[in-house]
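For reference, the chain that follows is the form predicted alone, supplied as structure tokens.
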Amino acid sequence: MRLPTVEDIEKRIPRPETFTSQSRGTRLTTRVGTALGIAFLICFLTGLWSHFQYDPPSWLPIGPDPTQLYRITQGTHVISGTAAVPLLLVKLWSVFPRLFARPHDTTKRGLLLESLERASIGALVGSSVFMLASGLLNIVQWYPWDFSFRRTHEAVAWIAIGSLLVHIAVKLPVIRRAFAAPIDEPGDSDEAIARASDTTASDTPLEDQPDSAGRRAVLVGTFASAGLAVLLTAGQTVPFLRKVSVFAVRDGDGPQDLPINRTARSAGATASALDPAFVLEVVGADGTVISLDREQLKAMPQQTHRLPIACVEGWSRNATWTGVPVRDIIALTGADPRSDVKVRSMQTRGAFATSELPAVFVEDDRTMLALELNGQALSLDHGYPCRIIAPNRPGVLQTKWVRRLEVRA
């Protein structure tokens, strides 16, 4: 038995013309790819905004208005990412035969250029798959990795958008030609190239062969799949879709009519939160410390506002909150109401045990140390004995089980 030669292996490797479906080709790829590029751009920009809301840069003041801004941007982020999943799958399917294309220019320079182009496409595909897969896992809060999701997701997003822009620049002439021809016109540039190099094909001209699967049907099916994916999941952000969004991770229900991401038990806050001796410590800018128990907080002038909880996973819901404005609490120490405040939680496990309240939020009377939710005392899992609620803030920064407020000097 002889070992296979290079020629034997070469014969077993498919060629682009091996894939006979006329549904594939430049026209389909370009149209699906354009929709995918738009979804990626929306997802990138809204994701970038989400990072700005977590860590506002000094040159971009982000305040409490519009109240629903983070809810809208993060919901759009998750919706566009969900729509991108079927678009990416069809895009990869449509270009799969090109994976087996042999280099046209076999000179050293030609091979180098083609290798660089394929490497950039590999970076685009790899980063795209990572972004969508990790994003979906984040939505269901399953993290089978040790790295920081938020920082890694952001870093790979830059790789994805950068490689996408390079890919568009390289393929722009092809894109223009593809859009110039109707989607269902017989023949396609990719198939014509394959046809010209295929010596085993039939004598029937490519443009006379039937388009059996129908590019238009594939295109319509692709967009319908993306729309269906959105419809079945967007209810966690869009209230009137909740009854039809059967695959939404959060349906809007939960204790006190509000979902819960992290329970007191999982945060390691149960014992401290239920301690009858609980007091809130408030530290002024000059070091003054005052202590307030929950009854003293309830005795202070209360305010009630309807504000959203909006989480990075894409779910959001409005609720009615009652509590004491943070500016009134820090004023007891003589602090300026326009001060930054550091919030410390009683949680002992997990991220975001502390958060920063910029002065622009503190001076707004809707930024409260909430004591009640929807007309009832906070449940333990919603942050009892007290929690932060502020307009236009990511959910993880609406710190629960608050034990200390520190005015920044």
Given for the second form:
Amino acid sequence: MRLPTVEDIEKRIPRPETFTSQSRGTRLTTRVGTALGIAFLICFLTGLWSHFQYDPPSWLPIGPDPTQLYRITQGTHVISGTAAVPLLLVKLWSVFPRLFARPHDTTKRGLLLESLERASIGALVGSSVFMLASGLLNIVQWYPWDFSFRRTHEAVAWIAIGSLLVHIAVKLPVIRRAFAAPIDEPGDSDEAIARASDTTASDTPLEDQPDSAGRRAVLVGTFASAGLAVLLTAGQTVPFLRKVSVFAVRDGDGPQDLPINRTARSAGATASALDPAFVLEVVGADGTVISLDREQLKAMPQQTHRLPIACVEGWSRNATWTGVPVRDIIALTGADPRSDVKVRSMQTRGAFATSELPAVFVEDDRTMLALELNGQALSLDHGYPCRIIAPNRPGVLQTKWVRRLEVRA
Amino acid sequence: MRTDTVIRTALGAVGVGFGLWGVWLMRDFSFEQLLSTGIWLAGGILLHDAVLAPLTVALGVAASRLLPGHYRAATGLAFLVWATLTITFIPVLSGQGGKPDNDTLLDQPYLISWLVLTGVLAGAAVIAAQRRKRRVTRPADADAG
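For the form predicted in complex with its partner chain instead of the form predicted alone, what are the coordinates?
Expanding to the full complex; the earlier chain stays at the top.
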């Protein structure tokens, strides 16, 4: 008995022609790929926007209007990412045989180009799976990794979009040809399939061919699946889908008709928040410090506004908030309403214990220190004794359990 | 240069630039963070190419040997929808995530919904297959109707 040679092993590795399913083909791949590319582009742009809303750059003044903007961009981000999961899976399925393609240009230059293309596809597949997997896990607050979600999800997004652009550049002629022909016409332009029909046609039982799903049916099934993924989850941000979205992470319910992202207990805020001696400290631009207890805050002129909590996890819900405009509170120290304000929370654990309210939000009287939610005193987990609520801000910046407002000089 | 070449070169150059920017954004990551990121990047490729895709091919081969011809298109499509949705819903089905003191997330009976989804898709596949069988075996009836 002799040991297997490299040639023996090579013969046992499948070739693209080994895969005889006629459902696959370039025309299907191109159409699913285009939909996936659009979903990724939407994810990328809304994702960049979310980072801008967290840390507004000086050249992009993000303000309180439109009130529902972040709710819509971030809802769209998570919806298009969810729709992309079925699209990516079918896209990868449709090109899986190509993984086994042998280099057809064996010159040094040909091999180099092929290796580079393979590397770009590796980067594309790895980063695409990474983005969708990490995003889906983040929305259920499950973090089985050692990296920072926010920073890594952003960095890998640039790699995903970059390798996608390279992929489109490489495949542009193939994409053009594939779109020029109807999807179900026999004889797909994919060269692997074309070669397969020469070499293995006789091995494929002909009576099986009409039984497998046609490419058009696979395309319709793929879009149906992406659509269902959206319908069954989008209710966490689209109110009329709440009853339909049985796979949504949140059904939109919670104490006082609003879900909670972080409880007082997990933020380590319970003891200070329930302390009857609570006073809010307000520090003016000139260093003046005044203290207000909850009764004094309630005695100030109140406003009521309907504003959403819109979280980075893609859930959002409108609620009715009653409280005192932040501009009125800082005015007690003599500060100009057009001031930046630093907000400090009583929370002792986790990120976002402080937040910055830029002047453009402070001067808007809908930016409030809220005392009531949907007609009742704020519950502990919604930020009792008082919390920030402002139009068009990511949920984590709507600081709860506020203990101190500092006017920036 | 032809317009096509210009467009493709520009796309490729911008793409490489974007990718390098992504790598640059990770320049201050600790070794532990980089390792974890690398494991997740490579793990996604491996999970698909070494597990999910071969499993799908194997199921396809098994189905084509075991199932009668008129079942193949219907089960193939039902499997497509079922498998892609199941993978999409893994996070909520996993029982992981959330916090014990917060009952406002992961607050729906996901397993029951998934069983219903599975049942509906299986039922739809059987009905579609039976209709296909009738079409194939009694084409004259279909014409007459």
